[in-house]
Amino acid sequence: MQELKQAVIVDTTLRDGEQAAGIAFTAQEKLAIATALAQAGVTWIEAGTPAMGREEVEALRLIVNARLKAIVFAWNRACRGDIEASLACGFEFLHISVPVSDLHIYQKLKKSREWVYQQLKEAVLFAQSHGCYISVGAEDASRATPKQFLELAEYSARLGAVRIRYADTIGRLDPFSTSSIMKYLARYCPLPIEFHAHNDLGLATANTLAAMQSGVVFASVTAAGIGERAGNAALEEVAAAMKEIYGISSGIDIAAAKKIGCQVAALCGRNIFPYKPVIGTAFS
């Protein structure tokens, strides 16, 4: 068993959190929610999508003018307009999401592979020029093949990316599949990546553990697990298990990291099931 040495959290409640079914977080909501994760210790926090509207830009402006002490980024797709949006909330990081699998690409979106390079490159390069600093997200990483993504993280690497982010998006991975991935990329792979799990077979906290435990720095996560479909890897759960497997420290307070579950379960109106692993009321 390799060592875990290090765990860097990688909050995104607000950003895919947010996009599960029924789930819409007013702006007040969103502020005390991105409160609650810095001062729990969280030092990455994904905000949310400023080209979403007008609301959404007037939450985020909150946000980043709380000056909370994690660095507050937004998410954004290859395009201007979405980094326009982003500037205007006054974010100096991005993240910047582009399709990595030939299913996305030439299926869903009936483009090139060439053309999504060079609609990041477009974007990186207008960010940067804003004093930006920026992260690249491997959207349906999963379903793209080993080369496919170091190709886009060495593209990314050359554009002046400090990170990557390996998505699988529809959670099909396990934890036996994710580790020989991850130990594969995170030896060839020029940029730190940012696992990001999805929980559609109730493996994202497991399928996070083993990317950790395979070289990888960067957990994504959501309060309770919320998330599109299943939802994702929870916050409380792998902050948990690596204090208790693994015995170190994420910098996360574990009981902040379950009061924001429950807090962000209820701001919801969803029902913790009482066995849900470390915020059920068995735990308790």
Given for the second form:
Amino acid sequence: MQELKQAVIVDTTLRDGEQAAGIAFTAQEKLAIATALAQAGVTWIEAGTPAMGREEVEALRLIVNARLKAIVFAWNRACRGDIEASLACGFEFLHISVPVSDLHIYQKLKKSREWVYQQLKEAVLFAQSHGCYISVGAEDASRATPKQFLELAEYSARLGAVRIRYADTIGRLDPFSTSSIMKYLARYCPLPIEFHAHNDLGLATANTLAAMQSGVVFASVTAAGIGERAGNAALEEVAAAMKEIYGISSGIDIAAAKKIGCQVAALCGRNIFPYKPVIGTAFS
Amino acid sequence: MRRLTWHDQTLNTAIHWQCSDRQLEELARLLAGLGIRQADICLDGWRRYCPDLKGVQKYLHLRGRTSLAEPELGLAEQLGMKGVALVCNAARQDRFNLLLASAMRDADRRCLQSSLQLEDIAVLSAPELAAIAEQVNGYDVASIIYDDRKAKGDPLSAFEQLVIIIRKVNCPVEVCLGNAFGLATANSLAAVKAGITHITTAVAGIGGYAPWEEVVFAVRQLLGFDYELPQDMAGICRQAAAVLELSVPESKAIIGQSIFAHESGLHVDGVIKSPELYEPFSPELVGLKRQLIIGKHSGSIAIKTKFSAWGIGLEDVECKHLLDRVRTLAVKKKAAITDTELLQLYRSSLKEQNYART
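The form predicted on its own done, now the form predicted in complex with the partner chain:
Whole complex next, starting from this chain.
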């Protein structure tokens, strides 16, 4: 068996998970999920997107003020308005996301790479002037070249960011490609990498584990794997696989993670398929 | 290009759940519609209520799975099967050395081909695998089946193990992989990459096996297999699950009804500009449709697009106002906003603005 030595879970149930079409948590539900995650041993919680407006800001203030035993952070685009909304909630750690593939920069934003860098710089400096720590998100990284990703990572490191997220935004990787790309990136990247998988081909958990085996430390997951389209890597699957296959602890209480998976599914109004890995009745 | 053969387990689960003869036949017909021609069924499970499988056999070739220690070969013969899979623990070579020859003689007498299904093989080391291969080569088995139903393997190690096994054994090698930790698709992909052509799957992962639709799609997309997908693949899979009274989860990879539903501002904006920005493949490929949903995460582009389709041009300030109301309502009802609700919100906000003016 190939080794997997360590992984730090970054839960994004409340941000990317909730972004799945048709899902909306109330402020109390968001607080309850965040609290349960912190109690289960999750140390990084991406709690939401303050720029979404009043309801979200209220929910996020509740979570920030709960002083959970986890670092709770907010998702932002690289623009001043988003950062201001996050600051108003009281966040001290911000995730700032920018696209890194040509496709997303030129076709979606219809801007240049230099423009993206400039926006990122202004956003990061502004947030830092308010005492925030920053992680940078490289959206659509799996359709960018490794060179483009590393350039962004180097630029972010110079700005003082502490981590960079590699997002497989449309879930196009497989464990073999993940492994070879991540071995290369982990070696040359000046910042710790967080791997963010999507489950479009049913490979999110496998890709996440393959990234962890290849020198990536942070794993982005959601409870029950909720998220855009076919969802993200599931918290309970990654934690259970680490224990049962590689015999190492993710620091997460697996029974608690399963319970959170079931509760989150219920809050989304989704029945759990009996053959859903780890939390389906056929497996539990 | 190699041809892949799927060994279905959906039917086996339906038998385990004691579906009626008619349901089983309907399921077999649907599976055949997906291009699945083989199914493995557990003989012990069949014996519990002895369903008539003649209807099923119009569509599928059946192979019986039975324990090597107490092989129920008479049942396989009675059911008109051509082959059996004899299940044995991989770590117990002494066991199959003791039993295999006599089971094979009995199978031969009944005109059944014997495959050897080795359970718990995923945890064995390379030398252990080599030793097993050497033993197996002493028998004329139709195939050996790498059985990791307990899901102890990962794709990188499964690949390495299978490369060794394929090189060392004289007969074809198949895989049968469990999905307890969500790795069955990745492990099946690893198997195909290693050269395996016979893969155990089940529609939507029913029974805890590799989800057929994911494996078929992954090998096509990632390994370049020239595999023609059946029309309305998602629909047929849904019908197959419905035979077992199961609904395919809406977010199920490849076939879930909502996997092309977009709500968040960023994604809707992107998909309107160019679907490939946020869609990994075209929905039509699997018989699904793109949907734009209005909800808590909607942005102004989505709202404006909706209203312009209704012939209403929204000003920025109107749109922002409406968006606030959309988010409040979405959180309150904890779900997406329907078109009717959206129009109601628009009308009531118009009224408010009129009051404000007077």
